[in-house]
Each structure stands twice: as C-alpha cells, then as structure tokens.
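Shown here is one chain on its own, the form predicted alone, set out as structure tokens.
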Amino acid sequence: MKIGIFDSGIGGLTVLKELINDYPHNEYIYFGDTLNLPYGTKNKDELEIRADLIIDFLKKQKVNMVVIACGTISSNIYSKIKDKYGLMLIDVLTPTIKYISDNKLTDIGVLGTPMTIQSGSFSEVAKSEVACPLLVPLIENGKKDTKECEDIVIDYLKHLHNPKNIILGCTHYPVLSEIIKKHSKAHLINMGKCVSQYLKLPNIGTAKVTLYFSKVDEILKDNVFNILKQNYEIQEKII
C-alpha cells in the first residue's frame, strides 16, 4: 500500500514514525511544507490553499490515501476538505478523538498551535487549553534541547493546572515528550500513536519511506534523522 503524509515541517514525522513501527511494509511518501511553515498562524483560506497543494502533488505519486498529519489543518479545515480530492483522507483528531473516548480519559488539557486551539476541536473533552506559537519553530530550528525551549514548555504547563492526561494537539510536540515528563506526571496522548491505532492498515507490501520537503538545510536533515532513525530517502520539492 502506498500511503501519502503530509506537516507544515517535521512534525508528522513523529506520525510517520508510528506507522512505520506497526507497518514497516507499506511505500510512504511524505510532504513537510518547510518553506511555508508555521501552520498554525495562517488563516483557513492559506491552509486550504497549502492542502490543495500537496494533497495534489501526493496524489500524482499515485498514494492510496492521505495522513494529514497537522493538527492544525485537522482542526480547522478537514471537514471542508475531507471528500474534495476523490482520496480517502485521514485527520489525527479523530482517532484521538476516539482513543480518548475507548479508554474514557478524563482531566484532560491541550497544548496546540493558536489555530487549533481557537478552532474549539477539542473543547468537548479538554478541561484546559494552551496555545503554544513558539515551540514549533524552536523544535523546527534545532532548539528542542536548549534551556530557552525548556522554559518555554514549563511556562505553558503551567496554564494547564496539572491535568491527569495531556493531548500533544500539534504532531511536534512528541519531540519534546522527555522534556514535558520531566514538569508533569500526566498522560501524554501521541496523535500519531492513535492515528496508527486507528487506522489498521495492511502489511504486505513494498517497505520504501520517501520524505519531500519544500526546503531542506542541514538542521532539517538532522531533525529528520533524530526523529525516524532508518533509511529513507529525502528530496527538496516547491510546490
């Protein structure tokens, strides 16, 4: 099966990761939109036209279906989006969503991007919601383990008053796990854990990873190696 993913950046990387774990033989091919990130700052008409985009340039690779692996783009835009393409489309909301709802998970807070928090997505089971614009471009600029980014992610666990579970609403944030369980003892709740929960897939086919990403420099690359840790293949595409 041949299986499209797409972030703002690196962040649906921790996604990929997750599916490459339960289906290590699947062709995956993923899209991280460098050169326009943050996401989670741009209006919906900008993020429709970035989707409309890539889910374009994955589907000229010929993928079964599409990961939108960005929280903010789930959140926000998905249900305008999700029959658009003649694809079948998968948002990480809905199996987190859904995970919450099977293990009955409550004292729930969120960190997200501005975007995802205002769109209200996950206020039906959140007690608390932070939004957090500047760990994206630390994590995206190599920054994830200095002192600033630490201090950062302190003060915005702070604005969460201790949950028992904390939902990672933007697909970065799992790179920063080790640092959020060094503040907090809550539950931290993978998006990408869930997609690969949810979406039982296949595993017969070809193992091939391929990662695009509309600009690629030294940091990408050794974030893109920090995260996924085997062989893949990776290419600068502007789309």
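We call the rigid core whatever largest set of C-alpha positions still superposes within 1.5 Å between the two forms. Residue numbers count along the first chain shown, from 1. Keep in mind it's a predicted model, so treat the numbers as computed, not measured. Compared with the form predicted together with ligand DGL:
- Relative to the superposed rigid core, the position of the CA of N21 differs between these two forms by less than 2 Å.
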Contents of the next structure:
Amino acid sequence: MKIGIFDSGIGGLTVLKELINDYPHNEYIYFGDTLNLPYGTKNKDELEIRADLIIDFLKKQKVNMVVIACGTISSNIYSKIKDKYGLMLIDVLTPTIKYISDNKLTDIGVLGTPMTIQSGSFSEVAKSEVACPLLVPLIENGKKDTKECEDIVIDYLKHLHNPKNIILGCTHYPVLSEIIKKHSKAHLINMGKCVSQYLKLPNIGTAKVTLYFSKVDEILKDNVFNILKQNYEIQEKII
Ligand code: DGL
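Instead of the form predicted alone shown above, give the structure for the form predicted together with ligand DGL, please.
Shown next: the complete complex, the earlier chain at its head.
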C-alpha cells in the first residue's frame, strides 16, 4: 500500500515513525512544508491552501491514502476537506479521541499549537489546555535539547495543573517526551501511536520511504535522523 503523509515540517515524522514500525512493508511518501511553517498560527484559509497543494502533490504520486500528520490541520479543517479530494484522508484527532474513550482516560491536559487549542477540538475531553507557540520553532531550529526549551516546557506544564494524562496535541511534541517526563509524571499520549493503532493497515508493498521537504538544510537533516534513526534520502520540493 502506498501512503502519503504530511505536516508543516518534521512533526509528522513522529507519525511516520510509528507507521513504519507497525507496517514496515508499505511504501511511504512524506511531505514536510518547512518553507511555510509554522502552521500553528495560520488561519483556516491559509491552512486549506497548503493542504490543497500538498494533497494534490501526493495524489500525483499515486498514493492510496493520505494521513494528515498535523494536529493543526486535523483540528481546524479536516471536517471541511475530508471528502474534497476523492481520496481516503485520515486525521490525527479522531484516532486520539477514540484512544481516550476506549481506555476511559480522564484527568487530561492538552499541549497544542495556538490554532489547535483555539479550535476547541479537545475541549470535551480535557480539563486543561495550553497553547504552546514557542515549541515548534525551537524544535525545527534544532534547539529541543537547550535550557531555553526546557524552561519553556516547564512553564507550559505549570499551566496544565498536573493532569494524569497529557495529549501531545501537536505531532512535533513527541520529540520533547524525555524533557516532559523529567517534569511531569503524566502518561503522555502520542497521536502517531493512536493513528497507527487505529488504522489497522495491510502491510504489503515495496517498503520504501521517500521524504520531501519544501526547504532543506543541515539542521533539517539532523532533525530527520534524530526522529527516524535512519538515513533516508531527502529531496527538496517547493509546492
Ligand atoms: N505538527 C503540526 C501540528 O501537529 C504543525 C505545527 C506547526 O507547524 O505549528 O499541529
């Protein structure tokens, strides 16, 4: 099966990683829109323009389905665009909410981008939600292991008021799991794991992974390796 996946940058790789782990034989085509990130502060019209262009590109690669590996697009425009392209489109919110209800989780806090928190998509399940505008730029700039980043994480966590569970409501945030665990005892909910578990995909194909990003530099290459732990070829593609 040929699967397209996209996000604003490296965040969606945390979803891709889970899919490769669970279904290694499929073929994956990833697009990270690094030239246009962050998505977390874009309005719905801007998000839809980017989604249209990227999904069109993935369709041309003859994918069988597309995973929107982005909490911001999933929470703001998924219901509007899901039947627009004549292609199976999966978001990251539906599987995450299902995971919460299947496991009867309560006492939940959410960390997300400003637009995800503003969408109210998690409001029914969450007791506290915090918009974290500073995290994606730090992660994309290769600063996830700095004191600056840790201090910011500590501050955001404070506003969650010690929940038992934390939804990492942006696909970038699993790269901060170790730092978050240093300062919180909560169970961390990784949306990529929820998606992979939810999809129950066939596992047949060429076992190939192709990575496209709209802007490529050395920091990006390091970031990709840090998440996927493997050296894949990275192609620059502006769309
Ligand atoms: N990783 C994406 C998300 O889950 C996009 C974050 C951003 O670019 O601000 O929301």
